[in-house]
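In C-alpha cells, one chain follows: the form predicted alone.
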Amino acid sequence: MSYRYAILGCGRVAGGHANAYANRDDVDTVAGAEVDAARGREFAEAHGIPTMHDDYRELLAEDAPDIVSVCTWPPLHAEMTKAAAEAGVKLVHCEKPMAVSLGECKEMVAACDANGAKLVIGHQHRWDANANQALKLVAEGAIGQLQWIYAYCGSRDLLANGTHVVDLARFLVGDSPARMVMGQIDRPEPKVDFGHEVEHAAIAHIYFENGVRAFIEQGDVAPPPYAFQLVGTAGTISLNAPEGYAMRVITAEGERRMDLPPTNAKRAEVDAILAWLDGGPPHPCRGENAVKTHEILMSVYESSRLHAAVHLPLGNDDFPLLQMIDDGDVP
C-alpha cells in the first residue's frame, strides 16, 4: 500500500522526518506547511516537495495526507494532532515533546483513538545500537539484578531534551511503571525555549513498579553528555561514556568496550511507523505509551512545586511550571 505524507513546521528537525520517510518506496511526499515563506522554499526544494502552504489546515484539506509529521514548537503539537486526527489522516507523528502539559498530552490520545488515526511520538532512542545491546545484556544478566539507572544530559531542560533521557530509561526498565517521583528543578531567571516556559535545571528520582530505581540529571546541573550508567547486583554498563566509547561493561571478569555498529534511528521509527499501518504490532512510541514519559516529566515539576515526593498517576494535567511561575515561587 502506498501513503500520502506532509510535514506540519519545515525547521530543523523536520529534515529527519523528511529524510527518514524519503527511503520509503511506499510513502509519496505531497506537501509541506511552513509559516516562514523563505524557510517553506528552501525546504521545498532541498527534499522535492512539491506544494508549501502557509495554513497547515489548508494542506489537511487539500492534500489529503494518510500520514502528516508534526514538527513544529511543543505548543502547537496538541492543536495540530488533534486537527490532523479529525481531517482524516491515519497517522500522525508528532516530534518530542508530546505536548508542554499532561492534558494536552491526553486529548491527543483521545482525538486520535476518536477519528481512528494512530499517534507516533518521537522517541527514537529507542532504536540505539547501544541501548538494545544493554537491554539485551540485561536480560541474558550479564551484570545481575539491575537495581540502578543514572542518566544524565547537560543540554537543555526537561522537555527539550529531558524527554528521550526519561524515555531511554523507561525503554531499559522493559516500560516497567513509574510508581513514585520525587524531583527538583532550578530557574533562577525567566526563561523560554521552542515557545514555552522552561527551567535551566532539574533532578528527578524515579521509582519503578519492578524495584529499579533512575535518577536523572538534566540541564545546567548535569555533565555534557547524552549518557547512561546501568548498575546491577554483578556489573555496571556505562552508554555514551566521556571517554568516547558506545558501550563498557564491568563485572567480576573485566572490562569489555564496545564501539557498535551506528544505527539510523529516525529511520527505524518509521520503519515501524509503517509496518504499523500495514497491520503490523503497535508502534513502541504510540501516544499512549508517550503519555507515560510525559507523566513522568510533570512528576518531576509537581515534586518541586509541592516540595513532596509525587505518586502516580499524576492528578495534575496542568503545566506545574507555570503553575509556580504564576504562584511566584519561581521568577
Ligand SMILES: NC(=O)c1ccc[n+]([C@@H]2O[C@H](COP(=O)([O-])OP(=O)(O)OC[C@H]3O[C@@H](n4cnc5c(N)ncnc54)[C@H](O)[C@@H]3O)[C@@H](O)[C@H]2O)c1
Contents of the next structure:
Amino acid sequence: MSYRYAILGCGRVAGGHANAYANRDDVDTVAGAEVDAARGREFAEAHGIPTMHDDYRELLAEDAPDIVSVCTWPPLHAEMTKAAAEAGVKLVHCEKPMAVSLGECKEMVAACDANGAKLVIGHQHRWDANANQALKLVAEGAIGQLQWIYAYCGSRDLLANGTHVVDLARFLVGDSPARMVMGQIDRPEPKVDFGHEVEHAAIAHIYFENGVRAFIEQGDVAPPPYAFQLVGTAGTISLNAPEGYAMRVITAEGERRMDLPPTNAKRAEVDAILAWLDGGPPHPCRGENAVKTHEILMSVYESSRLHAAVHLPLGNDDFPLLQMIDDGDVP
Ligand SMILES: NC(=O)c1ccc[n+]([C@@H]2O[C@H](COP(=O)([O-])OP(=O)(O)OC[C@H]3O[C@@H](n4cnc5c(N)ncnc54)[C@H](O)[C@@H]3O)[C@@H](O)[C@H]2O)c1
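Now the other one: the form predicted in complex with the named molecule, given that the block above is the form predicted alone.
So here's everything in the complex, that chain up top.
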C-alpha cells in the first residue's frame, strides 16, 4: 500500500516531517502548501516536492493526500486539521501544541472521528531512548515505588515547550490520568509567540490517579535544559541533567550513568503512524491522548486564573490566559 503525503506550512519543523516521510518507501510526497512563495519554492526544491500551493484548501481539493502534516503555528492547527479530515485524508499529523484552546483540541478529535480520519500530535519525545529506559527501570522497581517527578524547561512557554514536558511526564507515569492541577503563571508584560499570547514563566503541580505527583517549572523561572528527575522510595533517575549526562540512576547500590545513543524520534513517530494506518497498534500520540496533555496545560492557566486547584475534567474550553488578559488580571 502506498500513501499520498502532503505538508501544510513549509517552515522549520516541516523539514523534519519531510525527511521522516521521505525515509518510507510506502509514502509518496505529492504536494506542499506555503503562503511564503519563496520559502515554498526553496522547500519544494530541497525535498523534491512536485507541487506547491499557496492555498492549503486548494491542495486538499486537488492532490487528494492520504496523510497530511500540519506544520503551521498553533492558531491554525484546528482549522487545518478539520479541513483535512473533511477533505477525506486518512491521517492528520499535526505538530504540537495540539492547538491553543482546549475547545479547539476537542473539535479536532471530533472532526477526525466524524470523518473516519486518524489524528496524531507531534510529541516525539515519547521515543527518547533514555526516557524509555527510565520507564523500564521504574517498571522493574529499580528505584522502588515512583513517588514524584520534577521536570523543567527554561526555554519558551507552556504551549511551545511545556507541552513536551507535560506529555513526557504523562508518559513516565504510564499515562495515568491527571486528577488535579495547581498552577501559577507570571506575565509581567505582554508577550506573543507562535501567533498567540504566552506567559513568561509557569509552575505546576500535577496529581496523577496512580498517586505520582509531577512538579513542573517552565520558562524564565527554570534552568535552561529540558530535564527530568524521577524520585522513588529507593532511588532517583535523572534524565538530561545540566551536569552533562543523559541519564543517571542513584540507588543504595551506588550511582550508574547510562547514556544511550539518541534515537531519531520524529522518524519513529512517523513509523508508528504508518504501522497504525496498516492496522497496527493505536499511535501513542493519537489525538484523544494528546488532548489530555493539553487539558493539563490549560488547567495550569485556569488554576492561576481562579487562584485555586483545578479538578479534572477541566470545565473551561477557552484559553484561560486570554481570559486573564481580557479581565485585566495580567497585562
Ligand atoms: N515537535 C517539535 O519538537 C517541534 C519543533 C519545532 C516546532 N514545532 C511546532 O511546529 C509548528 C510550526 O513551527 P515552526 O518553527 O516550523 O514555524 P515556522 O514559522 O518555521 O513555519 C511555519 C510555516 O507555516 C507557514 N504558513 C503560515 N500560514 C500558512 C497557511 N495558511 N498556509 C500554508 N502555510 C502557512 C509560514 O509561512 C511558515 O513557513 C509550531 O506549532 C511549533 O510549536 C514542533
